[in-house]
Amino acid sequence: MKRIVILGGSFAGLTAAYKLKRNLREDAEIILISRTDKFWFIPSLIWVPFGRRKRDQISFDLKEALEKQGILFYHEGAKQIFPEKNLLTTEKRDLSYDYLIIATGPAYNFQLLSGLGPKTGYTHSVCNINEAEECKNAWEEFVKDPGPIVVGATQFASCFGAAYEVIFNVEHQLRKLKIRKKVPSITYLTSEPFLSHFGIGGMFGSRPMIEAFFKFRGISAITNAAIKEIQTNKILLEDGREVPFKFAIIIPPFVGQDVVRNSEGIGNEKGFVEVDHEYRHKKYKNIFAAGVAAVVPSPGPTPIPVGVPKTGYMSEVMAEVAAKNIIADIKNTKHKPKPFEKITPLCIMDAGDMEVFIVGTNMFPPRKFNALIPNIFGDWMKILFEKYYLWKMKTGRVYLP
């Protein structure tokens, strides 16, 4: 029998845990390992901030899911790899493996730069659930006494959807609460060369389309912004420019997390895993990684360096190819690589009293076909998904689209 362990509980974990169980059964052990004892659904924590959703509305207990599929799960943190043992250790145990798949999610660099953050900083974030309570009650002090917004997403970030659904529900609500005309000011500061980039090189026809909306929302765009620093009142770009903000949201850049940055020839320099197409580890061949821990290409430089997102539909894709090869190997069957700027790119964006569905045949330019298709009729497509999505998760259903 065959121990395949798995680090992480989010997208990209669970979906390999399931997958693996149900083609292999009896003949592999599948172990998920995760610092978190529960799954959440990530794409809903732009709604916490505004009280739309609650903890415990996007989430379950990941324990109670995987134990009923056959599938052990240790609710603890991994400290080190060790790939010429096969062996890893945890805050609690020594464990060995004959295959391993990395899919750990991101660390959060607010180190980037002076004032980022909310711990140590002067903005606030939605990346966690933790994160997103507090600054849920950040929003509920600022609509007292309103003042500047901005929100956005530094140089060598990432996850730019995240910063263009935060900042439309963020002037949803203040139209909503009969606040807006308090607000001088709504600026989105990004690393994008131009809006609707997404770090994906962009979508045909996206580009007029959210410029025309933001006009209509009466937003402000500064593209092509790299942070200097950020005081208590204002942020600092590098070209000399001030942008004044009363509540801020900002999304910095991932890196890997410590369990891949302690152990030795597992990732690179910011802890993230080289990968073929396969996502197999390129020395290790017993090793995969998926989701945001995987090193992925890039569709090209930027003026500002920008990184590419891994949304959770992305993570579900490579850590099915994984899967798939693992259980090939174990099966003695062929392989089947997928690479990246492959994956088909499909998103539900919210605009806070609307959303527009985000579609196309591969992830980098050229495409056959790319579009963004706005619901002018309301959110409730992202709210359906949800919630179907949470149900498929929790029953181990990964076979179902």
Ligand SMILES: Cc1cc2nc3c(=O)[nH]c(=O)nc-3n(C[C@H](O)[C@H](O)[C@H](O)COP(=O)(O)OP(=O)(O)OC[C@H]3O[C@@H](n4cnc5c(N)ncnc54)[C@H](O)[C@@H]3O)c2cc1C
Given for the second form:
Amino acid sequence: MKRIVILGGSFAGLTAAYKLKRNLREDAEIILISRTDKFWFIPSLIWVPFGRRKRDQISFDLKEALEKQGILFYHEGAKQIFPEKNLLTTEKRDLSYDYLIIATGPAYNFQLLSGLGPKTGYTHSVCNINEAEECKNAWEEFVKDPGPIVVGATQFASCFGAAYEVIFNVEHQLRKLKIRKKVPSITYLTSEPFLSHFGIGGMFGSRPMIEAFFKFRGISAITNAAIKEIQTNKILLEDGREVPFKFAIIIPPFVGQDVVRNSEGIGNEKGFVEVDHEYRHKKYKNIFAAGVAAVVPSPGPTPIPVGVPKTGYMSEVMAEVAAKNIIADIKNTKHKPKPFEKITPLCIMDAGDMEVFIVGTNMFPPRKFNALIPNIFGDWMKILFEKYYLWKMKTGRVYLP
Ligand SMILES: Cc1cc2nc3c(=O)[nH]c(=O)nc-3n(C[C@H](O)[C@H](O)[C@H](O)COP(=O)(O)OP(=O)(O)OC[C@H]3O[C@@H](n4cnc5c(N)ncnc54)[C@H](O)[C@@H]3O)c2cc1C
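Since we've got the form predicted alone here, give me the form predicted together with the named molecule too.
Below, the chain from earlier opens the complete complex, with every other chain and molecule after it.
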């Protein structure tokens, strides 16, 4: 019996675990290790600061869900991988494996810039539930005595979609609270070369749409921005400009998790894992990486460096491909690669009081087809999807769309 160990219990890790168990049944022992004991629907974190979503509405317990499917769950952090020995260490044990899937997502590099982040700086973040809840407290204080707002993403960040969603929600909340006029400026600050580049080179029709949304809502934008430093009430840019703020949410740069950075021969200098089109490690053929943990190609250089986003859907697809190829190894069947560039960009972007459904044929331009379809009747599709997705993942139905 083969032992397959999966590091990470989120979009990529959970998808891989269910897929492997469903196909291999008693032929493999599947163990999932996660530092968090819950699955979090991270896309809904953008609503936590404004009270629209609370922790219990967007999470479920991994242990119960996994054990129901016959998958072992260890709630602990993985510390180091020894690929030559097919062995890894965690906070609690040493564990050997036949196959390993690294799905540990990103760590957030707040240290890159002085003054960045809620712990060591002056900006807020919504990248995990604790930060999002801290941000909620700060927002509640801010609305009592408002001032200028900045929302954005630093150089090397790769989650621009979330920054757009946050700024639209901020503006919408101010209107709801009838204090929009008390806020002198709302600025979107981004390393993207143009609005709606998203780190994937943009999409046909996206730029005029986002520019119109900004104009209509009175949001100004600074693109090609490289942040030098953040001080108590202002952001200093490398080109000498200063952007004042009283409340700021800035997406930080992403790096790989410690377990990858501490393991020789596993990751690149940033701690992400180089993989082939099967999401298999370039050197160690029994190690795979999926989701944000994997290195993916880029659409080309930009004046200020940006990261390529790896959304929940892309993370799932990568994990599915990795799982299929492990199954092919074990059952000696045909391998099924899928290059990252061929994955469909697919997501719903919340725009405050409405949402936009985004779909395309492939990741980077030129694309045969892409569409951005606004839902002008509200922003309920994403909430419905959240509920459906949590049910799907809790019950292990990863074969559903
Ligand atoms: C604010 C925000 C909004 C977003 N909105 C959207 C959206 O609207 N749509 C969309 O498609 N995508 C969105 N994304 C992106 C989406 O959340 C990611 O694509 C997705 O979470 C990536 O999944 P993953 O499994 O690769 O990693 P993660 O979700 O980051 O999960 C990593 C897992 O690894 C575990 N882990 C980490 N280190 C260790 C360790 N050493 N040992 C054991 N376990 C470890 C963690 O506990 C976690 O379970 C958003 C992201 C953010 C931050």
